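Heads up, the chain below is alone and in the form predicted alone; it's given as structure tokens.
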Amino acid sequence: MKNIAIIGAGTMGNGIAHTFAQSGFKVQLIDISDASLERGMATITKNLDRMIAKERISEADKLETLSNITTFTSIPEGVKAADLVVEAATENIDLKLKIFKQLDEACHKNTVLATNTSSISITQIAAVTSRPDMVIGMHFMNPVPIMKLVEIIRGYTTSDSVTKIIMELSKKLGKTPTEVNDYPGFVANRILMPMLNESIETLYNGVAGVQEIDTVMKLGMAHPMGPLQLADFIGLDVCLSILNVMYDGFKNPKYAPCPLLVNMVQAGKLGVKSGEGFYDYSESRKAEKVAKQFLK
């Protein structure tokens, strides 16, 4: 595989593009507007500059990485030469199904189609294509250029050969691929999201404050980041979406999202991306958010 098309230039998409390009692959980064692509490329450039400052790469490495990325606003144009497409659009099932129908029509018959979904069924996505055996999950962790894990999720009909190809490809990126089966939330989020949700329930029930909950988990459980800060970093809307997928998939009340989380998302308090979540990022990344209006 030499040409990798990435659908979506947001947080995950630009990180995936960065990682493939830095590993020497030719990357076609695709989004719906030039403005989205410009933001994505600006983020990649900023992250490469940080790596230079830390003496992890050289200026020449940066320029070579950027030269490996070409941007497109058209899916058919961007994927026509792709050996692999990695979809990294918003975690919305209807949008993903629409994209995969387009990809199936636009891509060469031998192109492998992957999704970076964090919870949605690979089998359901594959079913809208004429190549379900060539559809697979590649769930990268954020921030993609740094985190080593890639969950490789096999759909019901994903072939052994495609799974082997994607496992080996992930290793070429310097990642540690881990094969899992296709159930809601897979492994990472099936374990992580209930913990985050319980942390929000703990706040909702008045057991402790934001910083106190995060301090207990950081110092008591040796977590590098508290669960409420991590939820802010992931995006509270993303957390809610994943919990809803698991709740719908398992019909188990333990996955039901906390009312506080629902209220905050409805109010547009999404975490880092909106400037405010459990913490106030508009003034200080360490300033605790006053959320009394949500705790009534």
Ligand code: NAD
The other form holds:
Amino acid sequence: MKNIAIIGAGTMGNGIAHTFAQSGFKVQLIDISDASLERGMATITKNLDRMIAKERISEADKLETLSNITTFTSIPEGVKAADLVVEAATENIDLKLKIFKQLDEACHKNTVLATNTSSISITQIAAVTSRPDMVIGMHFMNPVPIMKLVEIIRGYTTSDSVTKIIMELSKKLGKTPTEVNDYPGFVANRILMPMLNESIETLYNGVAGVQEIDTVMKLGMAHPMGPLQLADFIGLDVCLSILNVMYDGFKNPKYAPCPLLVNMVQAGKLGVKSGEGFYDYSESRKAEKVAKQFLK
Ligand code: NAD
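Output the form predicted together with the named molecule next; the form predicted alone has already been displayed.
So here's everything in the complex, that chain up top.
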């Protein structure tokens, strides 16, 4: 595989593009507007500069990485040469089904189609294409250039050979791919989200305050970040939507989102991205400080 098309230049898409480009792949980064692509490229440049400052890469590595990325605002044009497409567009089922139908028509018949979805069924996405055996989940973790795990999700129809190709490819990125099956939340979110939800429930029940809950988990369980801070960092709307996917998928009340989480999302308190969640990020650069603390 040489040419990798990435759909979406947001938080995850630009990180995935950065990671492939730094490993020597040719990347076609696609988004709906020039403004989104410019923002994505600016983030990649900033992250490469940070790596230079930490003496992890050279100036020449940065230039080579950037020269491996070409940007497009049209899916059919951007995916023409792709051996693999990694879709990292907004987490919305209708949007993803539409994109995969489009990809199926525009891509070469040998192109593997992967999605970075956090919670949507790979099997359902695969079913709208004429190549369900060649559709797979490639769930990178945020921030992509730093986090080692890629959760490789086999849909009901994903072939052994495609799974093997994607496992090997992930290793070439310096990642540790881990194969799992396609059930709601896969493995990462099936375990993480109930823990975050229980932390919110603990707060809701008045057992302890925000700082106290996070301190117990940070110092007592050696978590790098407390669960409430992590929920803020992921986005409370994202946590709610993943919990709802698991609640609907398993029909099990243990995944029911805490009413406090629902209220906060309805009030627009989404965590770092909205300036307020369990913590207050309203002072101009506080949100970035939280992210940097996590990156260290
Ligand atoms: P984001 O909102 O930061 O970025 C989404 C990007 O997709 C935006 O730039 C948007 O313009 C673009 N987009 C929307 N429709 C498009 C289309 N039709 N064609 C091309 N681009 C389009 O979202 P994100 O956080 O990067 O999440 C992307 C995916 O990654 C989601 O499926 C999400 O569940 C998954 N994910 C997110 C995280 C995380 O921590 N943020 C972690 C793992 C997986």
